[in-house]
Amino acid sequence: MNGINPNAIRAFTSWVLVLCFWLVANFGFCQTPKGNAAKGYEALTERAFVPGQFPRSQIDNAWKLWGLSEKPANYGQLFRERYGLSEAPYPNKGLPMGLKASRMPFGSDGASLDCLTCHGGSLLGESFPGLGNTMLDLQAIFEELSTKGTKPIRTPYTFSNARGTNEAGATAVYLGGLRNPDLSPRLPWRNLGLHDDLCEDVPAWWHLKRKKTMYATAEAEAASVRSIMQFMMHPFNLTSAFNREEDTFRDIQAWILSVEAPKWPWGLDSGKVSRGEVVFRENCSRCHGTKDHYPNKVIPLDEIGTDKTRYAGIEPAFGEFYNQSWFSKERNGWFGDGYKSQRSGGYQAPPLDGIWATAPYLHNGSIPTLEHLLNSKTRPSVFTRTFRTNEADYDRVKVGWKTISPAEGITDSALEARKIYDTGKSGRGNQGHTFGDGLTPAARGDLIEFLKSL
């Protein structure tokens, strides 16, 4: 072999393979969009991907369920406030962001939920596609807008237990139970482990570009397009719709990857920011990364210590269905076929870009501000808030939403009860993530000032 040592070749090849695996494990594949972001935004804001879920007549007349004698002049505003929706920052046929005009299954005018129901929030009074919707009452939407009468319907499972959170995992499990692995419809419904007490806080879309895995539990590949199509398992969607719309959702994914975190809109103390960066690097960067490097780190459940309900609430039966289904068979490659779901053993420490805009905190939204997050002794056990997002509702010092002590009698109706966040209830624990408890008040203040700058 012209003097070349075969053992040296094998050693070099092995070293290259080890290096490749190390790079993948530590840095992941760069999340670069493969679709057209402009087309993705157009599809996201102009099209419905499931048949109508709510009669348009019921949307126009929901005030009759509210106990009002006549339709108020500011009905659009009251509608948005009641259900936790924001004004659409794009033409939307008179509907708020999160509802899309769509024909009902038998042809009448209606509307359906879309991605921006949960992923379209409001910040300082401005609508913000890509921000988690922390005002949303998804349970009220389904109870009051699905009916054609004057009484709320009974839903097959709970869509939301605490306002501002939802049961997205339960929705995937429920809809999956109505499909075969090839996504053809099936009856009767199969229980894949339905739990509707997971209390999920919606993550910001601008984080996805930095992540290899998504969801609080890191159970899905961030590169997957099909994973973000699970809501299309609406029983009246034909199986052919999934293949037909995959390229559209590749464009939508490209737009998601283009979303940038909003900048802190008020002044910063440069001295505190500099000192806070030192505190951050010493205490936080190992898990959350820096501006230049994100480690995609999953923290074991016992180490992070936060509520385990979300992790345990997606059972292996649903993972098996997902891994046998169309959703997991997206690509072929050297490292295996498709994007399989996986058990991670913990919760993923998210990137912190724009963290000031993503309150409340933890995967279940149980902690209203960064001050509470970094000093566990101050966390309220029961609280509510205005569920408005104006400047007056935001706490610039503690960084998050101002809290209010629940008023006597607020639990007289289910609608009002969902406004109360009770950390003693299932899925809503505010324990864990006590890594800031050992900081001095000065160091904690410096750290918070630095976090504002991200």
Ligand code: HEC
Given for the second form:
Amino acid sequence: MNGINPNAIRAFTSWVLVLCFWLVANFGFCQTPKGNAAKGYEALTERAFVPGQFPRSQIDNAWKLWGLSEKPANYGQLFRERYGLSEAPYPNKGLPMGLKASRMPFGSDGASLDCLTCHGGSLLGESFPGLGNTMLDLQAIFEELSTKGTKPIRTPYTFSNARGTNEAGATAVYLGGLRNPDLSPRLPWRNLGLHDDLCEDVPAWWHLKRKKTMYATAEAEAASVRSIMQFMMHPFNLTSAFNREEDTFRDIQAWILSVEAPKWPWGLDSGKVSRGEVVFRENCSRCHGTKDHYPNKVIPLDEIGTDKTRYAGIEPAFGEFYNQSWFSKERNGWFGDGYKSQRSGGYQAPPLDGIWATAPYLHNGSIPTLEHLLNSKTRPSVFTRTFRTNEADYDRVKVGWKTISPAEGITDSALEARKIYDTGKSGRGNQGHTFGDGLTPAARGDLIEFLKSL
Ligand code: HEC
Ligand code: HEC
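Would you mind generating the form predicted together with this ligand now that we have the form predicted on its own?
Complete assembly follows, chain above in first position.
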């Protein structure tokens, strides 16, 4: 230390500390605004972010397309069951959760989709905002409600092929093709790689707080507010609407981060739970983490072996559009100007909190229960379910929704055909993720008991 003056070291250190403090205060964390969860819930449940898509008169008269001769007394209930919507657990002007009263482009009464169409599910008969809606028939909603008549309309691409899943990715790709990077409208439509067979199962919102990257393929940053605004690309929303609503969506994101996983409502065998935890640690936690630590791992497609259609179905052309566009230019302090999407080469091993409540499983909803997931030889290749979520519809042993073998001959209408999940169809493969196959039945039973406790 000869020759170095300790006072100079002290002075230098304090100078560095002051500089760091100033940088952080001016450009770092302090610049990232925080959302307000309560305001976010208000926005989610009270506001429409796209102009009316469905005339109110059609919502009130859709029974005319159902082959009925008069309006049934329990119309509201039949309406919810046909389209896979639940009662709104908040005031919603007589509409179910997932439809929001709004004005049609020329001013008449109408309704729009909102986030809860897909992200508002139902569990044991109770509506549950933040749980993926695995009952939804989005194709029927567009065909039968966006008309003003007694014949279903033809949609420009398929909104859902298998009931309970949807083609949200295709919607982003289709609508992105009508925008320039600054989100001003463009014509003619540009094909950014439209595929409508990705068969997406909607993830539960309570996972977002644990994730660094989001979507099944982990190709977007979980912190991005603008990414979840892609839903607003309705052709009538101008660029100014996106800028105006960014703070609202920050609030919505804050509410999403506050959603908690539901607890298994029945008894658990604590001996089995602790034995199951050991099985989990030995076979599963290298990818899925533990209760306290979530590793955010992406597993390459060939290693996980699950259906690749979802991964391949969002093409680099869309990624390039996204990365040039307003969506990726979110300001985030001094060290970066946005959240770019990136190719990941695989699927993210999701957190497993509340996994009992989010059947069916995998990114494409191809596996009805945990028992089937963890014993691949037993997975059904064609199945249907009641599309209700009461206790009677839930399988507490296999853990997931009860399956029914489809009766012959009920596939004559497209609506009935969508209720049948056929794993032989494109995007719906149920292969891969065979990590439970080598377990003994006893170890698998213990593991499932542990998974119920998460
Ligand atoms: C048409 C159905 C649909 C609508 C409407 C919708 N989403 Fe989603 N959302 C999905 C699907 C499907 C995924 C999963 C996509 C994938 O990875 O394949 C998803 C993923 C997400 C994720 C990432 C979750 C995770 O853990 O990776 C967030 C956050 C999200 N949506 C927020 C929203 C918000 C906010 C809205 C309303 C502005 C909204 N979504 C509207 C279907 C929808
Ligand atoms: C090599 C990494 C890896 C291992 C080991 C692994 N998983 Fe997974 N797991 C994944 C990935 C990746 C996915 C998502 C795959 C997809 O959706 O295509 C997944 C999906 C799941 C899902 C479905 C999640 C949902 O929301 O649909 C469950 C449940 C699950 N794993 C449980 C387990 C259990 C239990 C074990 C141990 C027997 C295990 N995993 C072992 C990587 C792994």
